[in-house]
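In structure tokens, the next block holds one chain alone, the form predicted on its own.
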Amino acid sequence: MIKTDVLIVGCGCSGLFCALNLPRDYKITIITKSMTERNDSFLAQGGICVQRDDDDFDSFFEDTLKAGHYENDRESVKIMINSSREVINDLLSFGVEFTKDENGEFAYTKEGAHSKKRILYNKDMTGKEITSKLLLEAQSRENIQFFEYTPIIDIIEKDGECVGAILLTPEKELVTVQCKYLVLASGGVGGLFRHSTNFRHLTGDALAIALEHGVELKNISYIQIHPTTLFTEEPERRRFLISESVRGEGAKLYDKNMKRFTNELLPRDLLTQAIKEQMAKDGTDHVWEDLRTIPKKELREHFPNIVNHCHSFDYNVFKECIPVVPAQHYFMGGIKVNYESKTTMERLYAVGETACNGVHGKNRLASNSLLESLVFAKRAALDIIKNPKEYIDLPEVDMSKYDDIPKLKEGRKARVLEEIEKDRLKNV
């Protein structure tokens, strides 16, 4: 049995940031279903939003609500915006670097549905820059221990409180963990869908476990489709995202006749709808995106990862258009949490894409994901500090129900998809 103060499930930016905001005398255990670098936080391209000054609050607030179809929790949105500069300063203290202009000042970019430039970025690899620096800091701390290829199989509850978890080791052995707090930071649900920008191992495990323990979920049918991912003939391959920042910097979308058919800076759901309608009209599997409208120097310096990835598929973005198609991208719903990221079960928290605090409403505004994840991960850590708990003796657990792990996993995937469909029908 492992004994730890805080067990964090997932090592993306939200799990790491939560850990780094906890005291150094806390024993913290972080587990991940894959390698520490294989999480969607590393894939985030565009950037991270920040309130640039006091005058920016109202437009930032309105842009977020408008993109979310005004179904956002307004208090959550206020908390996120008001905390944005503090979070950026925290990141800078951990060595995170953002692109600067010729005067040495931060450069800001703009993406779809933003009324002004307020997005900090590091080329087209902002998520990797942030998450890798957080990971380095976490790995340097003696109180934080990592276990790779170690998924959570179940949580252990006693009298309505989360007191531990069951893990599966790389050697396929079950291990019991006793903890004072458990933080679910296990990402989204992309692995449940055929076409997704997510890593395939992100299959909504935390949602399934929450359902089994009566932990409330919220808006789980609110699933964002990213309008532009690189089209390939390999349907099972993780789709490579062509960042919204590309369109923010001037890239255009064309139909089969190479004619523009929409406003490229529409919110993601509306642009996805426009692209799908054009594909149906043209009888094609994709539309075309033209990056040649962006100056070559800017294209090389701002989007090197996109340029290189397209080249690996024999597309020269300086000379030709690339085929793009919508794909599942982000999960706005999740485990219901309050403003401190607490779930409806005592001692159990959820952060990042796993959680739903209502910030995003029905559709996430571009580049709000990294910010929201970090803001509410820090709030989870601060709430844990404010409410000290002691260990509770673990109850006896019937381990025989975990005898067939593959069957258990498939059953949970089916349950989550069923619940997503139920929620969708409820919200029609």
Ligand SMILES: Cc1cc2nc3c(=O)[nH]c(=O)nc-3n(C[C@H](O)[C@H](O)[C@H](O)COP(=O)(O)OP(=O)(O)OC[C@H]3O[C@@H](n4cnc5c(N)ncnc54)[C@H](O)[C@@H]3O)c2cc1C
Second form
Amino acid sequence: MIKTDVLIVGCGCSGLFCALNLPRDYKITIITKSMTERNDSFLAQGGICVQRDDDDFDSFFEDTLKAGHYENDRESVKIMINSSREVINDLLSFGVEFTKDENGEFAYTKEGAHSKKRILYNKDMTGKEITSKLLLEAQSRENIQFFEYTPIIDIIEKDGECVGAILLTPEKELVTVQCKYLVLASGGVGGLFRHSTNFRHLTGDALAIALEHGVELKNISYIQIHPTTLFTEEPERRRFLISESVRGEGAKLYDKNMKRFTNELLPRDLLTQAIKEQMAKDGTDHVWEDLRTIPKKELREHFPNIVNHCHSFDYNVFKECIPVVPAQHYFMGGIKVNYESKTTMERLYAVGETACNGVHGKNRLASNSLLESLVFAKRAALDIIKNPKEYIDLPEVDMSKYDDIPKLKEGRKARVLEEIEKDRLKNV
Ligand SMILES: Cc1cc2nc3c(=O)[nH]c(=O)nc-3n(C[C@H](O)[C@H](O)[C@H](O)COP(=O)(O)OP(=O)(O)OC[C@H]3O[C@@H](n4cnc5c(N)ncnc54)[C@H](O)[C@@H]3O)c2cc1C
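Could you drop in the structure for the form predicted in complex with this ligand? We only have the form predicted on its own so far.
All chains and molecules follow, beginning with the one already shown.
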């Protein structure tokens, strides 16, 4: 049995940032279903939003609400924007670097539905820059222990409080954890969908566990489809994202006759709809994206990852258009949490894409998710510090429930998809 003050499930940016905001005398255990570097946080290309100056609050607030169809929790949005500069300063203190302009000042970029440039970025690998630096810092701290390839199988509850968890080791043994707090930071649900930009192992496991324990979920049918991912013939591969900031910098979309058919900077859901309609009209399985409208130097320097990836599929973005198609991308819904990221179960927190504090409403504004993940992960850590707890003795657990793990996993995936569909029908 493992005994730890805080068990964090997931080592994307939200899990790591929560750990780094906890005191160094707390024993923290971070588990991940895969390797430490294999999570969506590493994939983020576009960047991270920040309130550029005091005058930017109103327009940042309005852009976020407009993209979210005004279904956003306004207090969450306020908290996110007001905390943005502090969180960026925290990142800088961990050695994170953002691209600078020729005067040595931060360069800002723009994506769809932003009324002005307010996105900090590092080339087109912002997520990797942020998350690798957070990981390095966490790995250097003696109070934080990592376990790779160790998924959570269940939480253990006693009298309505979360007091521990069951994990599966790489040797396929079940291990019991006793903890004072448990933080679910297990990312999105892309692995449940055939076409997704997410890692395949992100299958909404925490949602299934929450459902089984009566922990409330919120807006779980609010799933964002990204309008532009590279179209390839291989159906089961993770779809490669062609970042929205490419369109922010001038890329255009064409139909089968190489004619523009829409405003490329519409919010994601509306642009997805326009592309799907065009594909249906043209009888095609993709539309075309033209990056040649971006100056060559800018394309090469700002988007090296996209240029190289397309090249590996034999597309020369300097000379030709690339085929793009919409794919599942982001989960706005999740485990319902309050402004301190606490779920409806005592001692159980949820942060990042797994959680829903309502900040994104019905549709996420581009580059708000890294920011939201970090802001509310820090709030979870601060709430844990503010509410000291003692260990509670673990109750007897009937381990025979976990005899057939593959069957349990399949059943859980089906259950989450069923609940997503139920929520969708409720919202029609
Ligand atoms: C291609 C792509 C590009 C993006 N670009 C941007 C962008 O430019 N700007 C932006 O703001 N956002 C972007 N996003 C979204 C953003 O990256 C994610 O929303 C954010 O990183 C989520 O962080 P997280 O910590 O919640 O989850 P993740 O980083 O996905 O981490 C989840 C962790 O949970 C672990 N896990 C899952 N299930 C279990 C289990 N059962 N047991 C143990 N561990 C488990 C995983 O192994 C992983 O370590 C992008 C997303 C993608 C996919």
